[in-house]
Amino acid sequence: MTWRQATREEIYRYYTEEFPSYRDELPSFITAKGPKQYALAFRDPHPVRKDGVPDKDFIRRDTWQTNVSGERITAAFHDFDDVLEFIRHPARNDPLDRSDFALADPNLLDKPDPCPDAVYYALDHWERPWVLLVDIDAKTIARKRAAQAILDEESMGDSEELLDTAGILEADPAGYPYSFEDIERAIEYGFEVREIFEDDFNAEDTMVVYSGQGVHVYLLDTDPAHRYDAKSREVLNDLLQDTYEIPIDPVVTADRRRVARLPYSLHADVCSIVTPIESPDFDVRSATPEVLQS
């Protein structure tokens, strides 16, 4: 099983050879013009064209230019092929075009064209009223498990020492701040949250996505009954954490302006495809890209 950081060549091969085969499986709200932004994270900061501006290891790009009234004027990506070209060659296909703040042209630099370690889209959306996402991270579960196992207050302040003492850093995948056991538990929690959405909230449109190091749980119903404002999202956070004792990241649930990993993008830190899943029995080994297995 491949559980390591992907190389630049492997990232490029994935987005060139394998990712296009998943285009028809992307959720319907993932379009060139739907999410208000796409974003890329780079392993190494890449320079921009304007002198004196710090290199960037994370960029957000709007999908539409707007006027002073906020009305859409010009689309940055006309179709998903444009998004794909932006992912493959971000410096050559930066929607900022020739702006001083666009990524620098790699042909004029010693640094090669950057490859994204991660591809994101904005939960804030032009064409649908809301997307609600709950994040469950294996690292959170591992740290809680370690704290319960050690029960040593002197170790509580140092996360790495705590994980090391509990044997989690040595468990597979060795060197990561969680074990496969913690990822499997995160997936189980994800389906528990989906059941809560369906049973307690009468949600009909839900989705669980393996994120590479945990899960994202979506509530996608567009019925006004599911229009969760900031206060409602805080109530939801309290319900999941306090009543059901599910270790979610409450900041993600509350913030509509966050970005989320694009389904079927590559989590390059662990060589795993971000995959929508249908069962808590999902085998994370099946998310290893084929281009990394050959």
Given for the second form:
Amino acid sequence: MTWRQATREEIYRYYTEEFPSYRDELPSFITAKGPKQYALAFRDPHPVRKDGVPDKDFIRRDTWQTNVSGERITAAFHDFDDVLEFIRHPARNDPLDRSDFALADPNLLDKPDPCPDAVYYALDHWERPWVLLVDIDAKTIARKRAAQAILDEESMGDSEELLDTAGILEADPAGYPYSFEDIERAIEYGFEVREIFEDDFNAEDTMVVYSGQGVHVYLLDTDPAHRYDAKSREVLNDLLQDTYEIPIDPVVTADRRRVARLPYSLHADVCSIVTPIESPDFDVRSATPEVLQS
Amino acid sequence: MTQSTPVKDERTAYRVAALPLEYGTTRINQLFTRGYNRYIVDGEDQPADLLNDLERFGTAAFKENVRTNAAEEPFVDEPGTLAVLATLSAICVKAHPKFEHAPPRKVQVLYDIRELYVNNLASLLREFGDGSLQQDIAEVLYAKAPGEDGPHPGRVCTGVKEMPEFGGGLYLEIPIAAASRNCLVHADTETGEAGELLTRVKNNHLYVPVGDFDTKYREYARRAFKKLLRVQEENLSGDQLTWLTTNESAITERIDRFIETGHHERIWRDWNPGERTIRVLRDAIRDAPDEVTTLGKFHSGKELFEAVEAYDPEADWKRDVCNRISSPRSLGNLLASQRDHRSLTIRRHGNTNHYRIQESSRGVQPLTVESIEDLFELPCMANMAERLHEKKPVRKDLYNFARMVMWLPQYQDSDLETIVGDLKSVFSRWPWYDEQVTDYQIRYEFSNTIGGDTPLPMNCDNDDMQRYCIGQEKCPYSIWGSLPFPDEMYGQLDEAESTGGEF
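Same protein, different state: after the form predicted on its own, show the form predicted in complex with its partner chain.
All chains and molecules follow, beginning with the one already shown.
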């Protein structure tokens, strides 16, 4: 089994044909108006209307317009179909509409209907700003593994040479800076974190999401006892890394303003569906979209 | 915040005394009022009582054992009184002419007063309550700045609890939502890196060992006492200040005594770091087992470092100096920075430096006296011993000897028979020794108290000592400065104005 990048056409087909079938399975807090923003990443930069502004390969769009006091006035998306339209035809359905910073008119672009390489939503949620996400990346695990195998220390950073020497670049999925073994380990770590959340942090509402190159572990409880601000999240980072020895990405965990891959969106670099999972036995191959299998 | 005032409400008084940085000057002044009220009897001020108590507090603060004991058992039993006595004592210290131009952070005796205040307060807090005051303090010590959601809505510290599941001991319970990195406590390691995490996690709470509370409170108390002192200083009128400094004498005299006897480290904070380093090294070298290192000889950094490592001094400042020396290299660097010190010589030896530390040629060398024999390390006593081989003693020589011994700490609580026995065994080495005569003479001297007080030992200026003295400018020691006489001896010295004239 090898991995590859999805073509633009495949991405378009996925969001048109397959993604709508997962809509009912999206976590309940992901609605048209719930997150503060949706964001799209493109393979190539695209121009915006205003002259002199650099082309954009990543755009964030607010779900609500607000007044000066930060109160919500007008929703940018009325229902999830609007979000879906934005994903499929971002330039045509840009909520910035006629603003100078909207994506430039698709008719003027070489590639009309730029399709997103990745779709994100903001963890900084209108109704529940304390959504906690822990990111575990297979790349980190692979790097550590390579360093241990080669030098028993992390002196070489994430250089290609190190991964190459450890045979990680050759192992499936070939050419990626990790192997399937590392993804499987990331998934195991994800369920360990979920257990820690449940056992030591009294969490009831948790979710593990296969992200394509690792996992996202969510703590979604909404009671005040789980409203962890940035400082509490720093504590969590330290505990997870030092006490529980979980190789998390501490920057993502502490930063509530981050965007996370939207569940059931497509990770186009690896042709994988971002999938909420229930068991460490999850087979990553099952996350390949049907539209790509045919 | 409670509306009760510290004047009337004991709990509020404790809170203000412990957490003055959280309160304004009005509340702090009310705490002082509570303290001063104790010195009003039937509407009449009792200034003599106040003066007496503050002198007692101030002079006691200079004794390490009193400061330490106060952490277990309060020296003053009331928070208002404690605040008044500690701040007034500090004001008396600051008024000493020696400190006129000195920044308070340099004055060791102010640190001592603060330590007595903090230790005393800690034991009062323990006695006072059910841990709820500790919880209030923890609330302040562990609070984090309000985040994007505003301040944490609940209590930061939800309890002080015994946690057998963590191997026992008391822990502060802090909800994770209220926590910050401030709550993650690591064990100290020898390398100075963060050791094992001592904070534990359970039920969405952090459990911080109470030992960390004490450490953090000490840091807080530094700023807290400064504020109490400032408010007290602003509160006193010029007349009151004049009255205080005119009438107070015990604290001032004790500081004078430290100066006279060369105990600079007791009055100055970080007093001459180079001098401190060399003094500690001298002690460590003297203390080294099997005389591996010797004063006056060249040694490698490694040898000296081993002596420092093995040395376990009691005094805080000496421990601080030792702790700063973490390796032979750090010791080498430290000595290199003091290469101009008169007692230090550095010599290149192959690829490494060798260091020679000599006996002090100036100032006062402390002496460890484990047995009476050690007194002969004083050059004057050595001269006396030598002369006694040739001639019978004049009476004063024997009495001088006996009086020094009377004041040695190890004989303070001994029975007379032990002291007489030990002294006789020293005297028996001399050819004129007659057991009965010596026995009689020693017993006579011990019964010959002056107004019930033990007679003072001679000091270096005593005329009778002059026949043995090698010259004070040449001698590294002084009798009163070098021998480990207890503070009571100096206390008595304050009362007896004469310095050896009673002979």
